[in-house]
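Taking the form predicted on its own, here's one chain by itself in structure tokens.
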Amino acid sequence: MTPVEVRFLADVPGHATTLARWHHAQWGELYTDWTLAVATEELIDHATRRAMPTTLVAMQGDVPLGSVSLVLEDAPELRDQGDAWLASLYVVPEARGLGLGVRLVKELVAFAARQKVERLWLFTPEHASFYARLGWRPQGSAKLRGVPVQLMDIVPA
């Protein structure tokens, strides 16, 4: 079996929009203007650099699994709570229970501090024990288009 690599969107660009639309899928109803154009738009950004903001790409040979963004705003209506975001944290279904999740979360927060980072934000409707585990804390509650949504942070080491 082909190890699964963690590597820079930069890497591997021409997945930009499949992981576009896996993002919007997941997240559109979150956010008021963010359509699929806007996302593959993003993405083809981060395809660009491999500083913030950028996207990691869990990849097995050629096929990507699993991906995760560092962003400067990951909401407009959060933009007052930090400037850099763990954002858009998707494993495909069928990879699912392997660690990637737990894999790219890790991957980031270490890239967040060799970017000088100082304190690493997301939010999450639904996986706030999960990020906890990763050593993630709780920072209180938004609402997202009405979606109820958890606060997080932590200090990037």
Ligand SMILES: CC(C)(COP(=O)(O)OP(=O)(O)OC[C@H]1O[C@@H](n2cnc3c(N)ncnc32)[C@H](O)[C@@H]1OP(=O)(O)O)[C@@H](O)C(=O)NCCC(=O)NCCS
Given for the second form:
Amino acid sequence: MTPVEVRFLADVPGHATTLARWHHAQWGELYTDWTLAVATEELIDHATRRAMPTTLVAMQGDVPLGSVSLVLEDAPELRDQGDAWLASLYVVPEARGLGLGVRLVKELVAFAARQKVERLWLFTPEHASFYARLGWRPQGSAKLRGVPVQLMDIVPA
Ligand SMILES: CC(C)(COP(=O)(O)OP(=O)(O)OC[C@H]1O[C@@H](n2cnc3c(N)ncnc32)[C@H](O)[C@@H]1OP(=O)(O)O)[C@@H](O)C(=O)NCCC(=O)NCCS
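Having seen the form predicted on its own, I'd like the form predicted in complex with this ligand now, please.
Every chain and every other molecule in the complex is listed next, the one we just looked at coming first.
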């Protein structure tokens, strides 16, 4: 079995369009004006650096299985809440339940610590218990286009 490695998208930039398709299909309805073209542009930009804002990808050989991003802003409505966000955690359906989601979150938090992020934020419509088990603290709720989301934070270490 080929091992899964977590890499910077910058190391495998050709997969930016695949990630954009995943993300847009999953979250497109949460955002106004966030077209597939915009999602693609953002990821092509992330593929140019290994510092925030950027994206990590779980790769099995040449096949991308999931990704997670570290960004300065995840939703304009929540801009004042924090300036470093874990965003767009995604694992392809056929690779779920194998620990990849947990691994991507842990690697992203460790990377944020190396980037000297003092407080990392996320919002989630439905996975608060998943993040709570990884040490994220509930920090209230908000609504994005009518969808209730839980805000959470962690001090990266
Ligand atoms: C959420 C997601 C990233 C989890 O990825 P995954 O690779 O299946 O997660 P893991 O295998 O690392 O799961 C680890 C644990 O979390 C649990 N878990 C998985 N999905 C969960 C969920 N939706 N809510 C609560 N716990 C969950 C698993 O049961 C597992 O628990 P266990 O170790 O006690 O068995 C994946 O389901 C996904 O991509 N979903 C669609 C996109 C999405 O919703 N992303 C989150 C945005 S906030």
